[in-house]
Structures are given as structure tokens and as C-alpha cells.
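One chain follows as C-alpha cells, the form predicted on its own.
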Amino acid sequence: MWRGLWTLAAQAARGPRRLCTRRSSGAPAPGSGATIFALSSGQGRCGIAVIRTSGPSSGHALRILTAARDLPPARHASLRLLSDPRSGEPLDRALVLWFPGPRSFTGEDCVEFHVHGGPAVVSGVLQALGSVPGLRPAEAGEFTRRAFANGKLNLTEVEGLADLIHAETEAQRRQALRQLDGELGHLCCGWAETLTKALAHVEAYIDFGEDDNLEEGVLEQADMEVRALEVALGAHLRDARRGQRLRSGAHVVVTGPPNAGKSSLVNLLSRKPVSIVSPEPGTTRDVLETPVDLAGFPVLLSDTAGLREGVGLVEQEGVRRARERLEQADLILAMLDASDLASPSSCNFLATVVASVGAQSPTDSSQRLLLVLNKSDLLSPKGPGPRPDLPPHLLLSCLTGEGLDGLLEALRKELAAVCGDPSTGSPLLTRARHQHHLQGCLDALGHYKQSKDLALAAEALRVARGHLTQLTGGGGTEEILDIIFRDFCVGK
């Protein structure tokens, strides 16, 4: 009985049977069949430059440039003299590596030339490869696209590779490695298998509902699996913004009354003179932004105008932009002068900005705030401390640097909450595309629960599974693939 049921499962899936099994995506790489070549290491002078080829003529190109009858042992570095096939002139003495397909990055025959990194050497080897019949320069991202087309990487792993190449902070590197290792793809694979089982149960009931041999509780089992999957999808969608912040950077806004030390803090955190620092109130009149690495997390740090009733049109516009940027912040660094807490501007700032953010319900999507009392060096060591009715705060002196370590540790904890910890927990959703397909899957499961007709319920499960398939690259359109691979450099 159950053997027939799993036959139905294969029929019901109507798509790739197992997302976690890497197969050819069915999406041909641009100009597939040709052999491509490109410089894979960075441009400019360097000790070693890596030039790679991929395609059926890779072995032929290696023989021509090394004037050798036999190819070197596979996956072993060999020292060879490279010569121009047109003139026979020596180009360089290089290490060459031969990777016969399918055991290569792209799944095709590949060669790597490790040459000296001078521009003349690199240019000479590239021109020599261009003269070999059947070889052409690679397009941006074409090596990775061939790896995807040949089933070496699924689409989430491709995105992880792109993120790893562009990673600038420790947290971004960790997250990209997890995605490149296939954690998100494997998670979607498990969800797709759950939907395949549920779909098999529903199809079995449709076809064998009147058969006494059908075990009881088939539909109830499908309903239970769908409910559990709904919970898992909902949890990941609630965390969706965290992964996107980790990839593109959390927005941290420094705000406060004039002369609280906002520009000094921005310069201190960015370790460069981003903002003009002056004792004159209202020096900063526009939003100044700089990308920084704070405690291993990517951050877009914004210095804003001091919040007060502007004395001129330009300052009024600066204050308006500051309030607008404040609403967009993921994390607010609220600055006050520790020696001037009783002033009207400080009291008004506490009553409006600090109190309003503190009154928000603590959810993953709510803004977070750190209250920083600057100029602690002006406080008398024997005098009373700050007002006892203040919210939780940190003491800092931008002049002496005292309190900076405590602020950085507090920032690390807040940014971990805003961006998520890339080292632990479930893999994060780092792109809007991931959120779109998981939301589509969840919506389809909602239609399944509402369907009174079993045929419509089965179709809803197919739609839900289709979204998971597209997330990992099955059935993706060429337009989506073009956008993703466009972000790669030539040679990757």
C-alpha cells in the first residue's frame, strides 16, 4: 500500500524530487559549450596572480601554452614554462593545476595558471589564451553561473558565495560561509520534503479514499505537518529583517541636543574625521553618513543636526532631516551632555526621543536605544553623579576615551539583537527574494487550510512547494538569474 503511496508522492511533486540533491539546474550558462578564461585574482601588481579557464578546450589550452604532450597529474601543482603559442616566446615560469570535470568548481574541465602578478606577465598570458581557438574571455560571474548550471551550487549557495566575496566584517563573513555551506538550502530541502509527504497523503486520500486498505488519519497527518511548517516559516519571516541588516548594514543614528558631542562620537567610532567638531552650537546641519565596522557588524553610522528649534532656514532643514533619519534608525545612540542634564534642551530630549523609544513594546522590529552621557570628564569625582531618575545609561568621555570599551560592548550586544548572531541559530534570510518566497509559501499553506475541496488543497501544497523550489534555484527565471550573477566580478 505505502509503496504505491510514495509513487504518488513522486507524481504529486511535479518538480525536482529532492531539493538537497544537487543536479543541473537546467539553466544554461551564457555561451555554454565555449571555453572561457579570466583573471580570478585582484587587479594590480601582486606576488601571484591566478588565471583560470573552464570548458572543453581547457586541457588543449594547457598543452599549447606548456608545449607538453601529456597533461599534469590532476589536482597537483606542477611547475611549467608558459610560452606564447604564436611566437614561442617565453611568458613566465608558473604553477599550473589541472582539474578534469566533473570534479571541479564549475563541473567542467578547468585549469589554473598561478603566474607572477606583474601587469606585463598577466597581460601576456591572457593574450596567449585569447589566441587559442575555442577560448574567449569570461563574462562577469560566468564561472559561478556554470557551477550553478552544472548542479555544483544551488542558488542560495551562489548568493552565499557572492556575499562572502563582498564581506567586509566578521559577522558578514560568518553568515556568508553558513549560506555557502548550504545551511539555508538544506533547511528549505527539509521543508520541501515535508510538503511532499503532506501532498502524498492528500493525493492518496483523493485516489484511495474509499479503499478500506488506506490507513486512518492520513489527512490528519498532513494537517499536522502543515501546521508545524507554518510555525517554522512564521519564525523565520519574523527574523527576515535581521539577515538583510547583517548583509547590507544596520542603520545607527547618533542624535541629541546641540553640543552634546555627537560629531565627536561619530569620529571616535569611525576612527577618522567624518564630522566637523566645534564648540559652536549647530555646526552639523546635514546628515553625514559613513559605513563602519562596529564590533564585527556592518553599520551605516549617521551624524545628525542637534535637535532644537532652528534659528535659521538651513538649520531648520537640518533638524527636519535629523528627525526623518531618526525614524529610519535600527539603533539610536542618544547623546546628552553629562554636565548639562538640567538644561531645557536635555529635559526636552529625554521627554520626547528617549521616552518615546523606551515606551515601544520590545519586539525584534522595534527600534533600540542606547543613552550615552558624554563629557563625563567634566563631572567632579567627589560630586553627585547624574540624576537618579535617568533611564539606564552609559558614561563616556569622547575627549579622554574613558567609557569607550563599555560603549563598544553595549553596541555589540545591541547589534547582535538587531542583525542576529551569524554563528548560532537557524540560517538568516539575507535577501528580499528569500522573504518573498517564504511568504508566498506561507500564504499558500493558508489557502490549503481554508480549502474545502481536496483537489484545491493539493494544488495549494504544490504552489507552496514551488516557492521553496524557486528559492534554491529550481524553476527560476532567466531574469532573476541574470540579476544575481551580475553582482560577481569577472573571473568568479
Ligand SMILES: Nc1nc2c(ncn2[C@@H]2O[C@H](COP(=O)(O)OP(=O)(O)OP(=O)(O)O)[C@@H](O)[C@H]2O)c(=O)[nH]1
Given for the second form:
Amino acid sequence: MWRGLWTLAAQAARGPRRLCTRRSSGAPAPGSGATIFALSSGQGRCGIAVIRTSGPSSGHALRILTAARDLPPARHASLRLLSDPRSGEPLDRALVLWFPGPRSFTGEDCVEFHVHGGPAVVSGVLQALGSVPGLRPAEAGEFTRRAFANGKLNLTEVEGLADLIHAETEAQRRQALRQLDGELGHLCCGWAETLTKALAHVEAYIDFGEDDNLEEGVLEQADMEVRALEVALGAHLRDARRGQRLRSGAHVVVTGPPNAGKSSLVNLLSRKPVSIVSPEPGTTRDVLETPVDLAGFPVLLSDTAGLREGVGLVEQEGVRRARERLEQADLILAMLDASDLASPSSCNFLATVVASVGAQSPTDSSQRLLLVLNKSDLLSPKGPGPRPDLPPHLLLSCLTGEGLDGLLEALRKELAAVCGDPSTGSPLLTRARHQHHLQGCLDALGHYKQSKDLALAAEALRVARGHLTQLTGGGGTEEILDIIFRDFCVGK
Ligand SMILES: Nc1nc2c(ncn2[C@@H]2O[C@H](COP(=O)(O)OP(=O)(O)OP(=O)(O)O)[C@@H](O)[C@H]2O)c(=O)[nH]1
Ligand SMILES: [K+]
Ligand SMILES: [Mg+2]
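Could you give the coordinates for the form predicted in complex with the ligand, as opposed to the form predicted on its own above?
Up next: the whole complex, starting with the chain shown before.
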């Protein structure tokens, strides 16, 4: 017991430490290892190409290529003549930027060369860098890996950076930027801190339970913290699929009876002739999938065979595939011919597909459906509208384009519900990995509540916290002692 107290006092004397360190366990120390270089802008002819280096020999390489004794002022663009150190031959007049570590992207000494983007200039500068002792070409992702190892980015931020580079739509860019800004990471760090506190309370009770000086109600406090965390985790997990859909694309499936104009709509939305359109019913048989940007959201749009019974073998297989794809849809675009609503195939479609999806209670995981009545150009302007008993629907003419703006607006709203709005609300979980760790954390909290034994309860909290630190790529377990002392006084 007294030895324990002494250790606590010794820990406290070292002063408070940051709880949620970005530094990964086992990472090499900053500045160690080789200096790497690479072309960081795209391949091929371009106006300006950016070549960068990272590592301890960066400054040396910059001095050698600019044939200068001094380094340029830090973080300022300077115009310099670059020459090949072996032959002295001029390579380019370029802007150079010197970023001494740790105030750089990777945390190491870095240099950026902004050169003219011709292939000969780029390869000349790369070869010149390769000839400098201590420099070698970077491997894929090595700059970011060094930034992570040096605590410049945590794992979720690294993922955000990768997503930002790959973002193709506006909504994807917004989501990636938020993750790169560290929102998800900060949230997890906050949760991990809560667990560290709860664990500190439980461990203090294990160590000093009979000690009169221990504050009362420590265990109740830990229980309360765990309960609040469970609620927060549950809310995020309910949201889980949306961020992933936004990252990889929502599945939107166009379905309906033959000849409703499904393929015409797919071609209209994707602005290219993906599917064959013809007056012959049963034209589309295979599922045709095309990636499109719909109102800023990434979508995998599928055209499918018209649903009908009693047709030839090939079309039957098409209908089977269409139904299968329909089950995977996040959003169903159900299409009917507005001028043909009384036909058996239209009535059957309304009674089966539309009615069954419409009957689902609107939870986050349930499918959503938009009913579209196409060929509105065939309705007589003075005649009665479509059947009065229809569920909510939109009128469209793929032929004239009338109603397309309304459909796009409706799609935007539906997709925002399916993918989540990346500019508002809590940060979304963008990968299965995030969901796995949050679920793991929640499960461990369940074990905590069930354990009668305090040692097992503490272990469950450790497992729960481990999931959160793994989510941000961090490690470390010692911070707990700091908390014991900072949060309440043992033996005051
Ligand atoms: N008048 C009119 N005709 C349309 C409209 N949209 C499509 N069509 C015509 O309707 C016919 C069927 O169109 P498709 O796009 O092939 O219909 P589909 O639903 O894909 O048909 P299947 O693949 O056979 O199930 C074609 O002749 C189109 O030109 C529209 O808005 N107005
Ligand atoms: K057709
Ligand atoms: Mg078709």
C-alpha cells in the first residue's frame, strides 16, 4: 500500500502529461533513418511539379543542388538555380522551400522544389537528388507514414488525408476534410480520457478501498461515466453506415415494369449512353452499373431488367438479377409509365415493390424509395392527373427533360439521408474499422457492467479503452496514474 502511494507521488511529481498522445507506439524517433524524396504532384507534363524531401539530409541536399553555403529562410519561397551536383549542369530555375523540423508535414526537415513540370526537368532533379549521399526514393505513402510516426497525424487523420486525395464528389471532400481536421480522432481521445478516468476510479478503489482518505462514491462515479459513454457510442454506431456509404458510394437502383423508361433515366442521370433504349419491352437484361455524381453525392447507379412474369429464360434470369440487386439498394428509384398506370404490370409493381418498401418503418437501415412517373409528356394537359390513390410521387419526362430538376432535388434530399450530411452533425464513421472498434468498445463496457469482480471490471475498461486508442492508432497505458492523482487526492 505505502509503496503504491509513493509511486503515485513520484508520478505526480513528474507533472501532468497529455492524455491522448498522437505518438504511435514503437514508432521510430523523428529524424532517424534515411532521407526520402519523391515527385509529389501528378505524373506527366504540367505547369509546375512539386518534388519534396524529408529526413535529416534534406538541408544538405538543398545546399548541394543550389550550390549555396547557406539555407534559404525557413518557410519562405526563394527563387534558386538548381544544378546537377555531379556535372554542375543547370537543371531549372525553381522555387525552393525549406521547412526545418519539427514544423513540417512529416515533423522532419523537409524541402520542396517547385520546378517547371517538363518530364526532363523532373527526372533531372530526381536523379540529382538520388546522387546525394543519404537520400533514397520514397516508398508509397512514406511521407504520411513518417508524419504519423512523428505524431503529426493520428490514424483517423491519415485516413482522412487518403480520402481527401481520392475524393471525387463535393460531399466526399467535405467528409474527408472533417476527418483530416481530426474531429473523429478528438472525439475518440475524449472518450478514451473518460475511460481512463473511470479506470482510475476503479483501480483506486482496488488499491485503497479501505483507506479512509479515499473520496466516497468513486465506483458510482465510474459507473455514471460508463453509462454516459454507452449512450454516446450507441448514437454514433446507429449512424455508422452513412459515413461508409459516402466514402464508397450509395447504391441507387432503378426498377419498374418493362418499358417504363428506366434505361432512359439512367442515361439521363449519368449523362452517357450506359444502357440500350428501345421501344421493345425487355431490352435490359443484365444489371448495368455506373458510378455517378448525383447532386454532390457519390452513387453507384444500377439499371435493371423490367419486372414481369412469364417471359423467356434469358429475361427470367434478368428479372432474378434485378430482384437481387434491389435487395442491396440504399435508395430505390421506382419508375412507372404515367400513361400506362392501369396496366397489369404497373398495378402489380405498385402492389408489390412500392407497397412493401413504403410499409417499412423509416429506420436508418431501411431502404428508401422515390416513385417516379415517367412519360409525363404523354399525359394530356387538360385531362385528369394520374390515379388519385397513388403514393407520393414525382412527374418526369425523360424525353423533354421536364421534372428533372425536381427529381434531382428529391434525390439530393434522399441521398443526404442515406449518406449523412458531412458538413453538419457529429463526425461520421467512414470505415468498417471505425465501426469495429466502437462496437468492441461498447461490448467491453457491457462486460464491465456485468462483472461482479472489480479486477475483471477494470480489465473490461482497459479493453474498451484499447479499442478507442487503436481507432486513432495510439497506444500507451501509463497515463492512468497521472489521473489518479490529478482527479482526486489519495492520502491528503
Ligand atoms: N414519350 C416518351 N417516351 C419515353 C420517355 N422515356 C422513355 N421513352 C421511350 O420509352 C421506350 C422505353 O424506354 P427504355 O428506356 O428502353 O425503357 P426501360 O424501362 O429501360 O425498358 P426495358 O429495359 O425494356 O425494361 C423507348 O422507346 C423510349 O424512347 C418519355 O419520357 N416520354
Ligand atoms: K425497352
Ligand atoms: Mg432498359
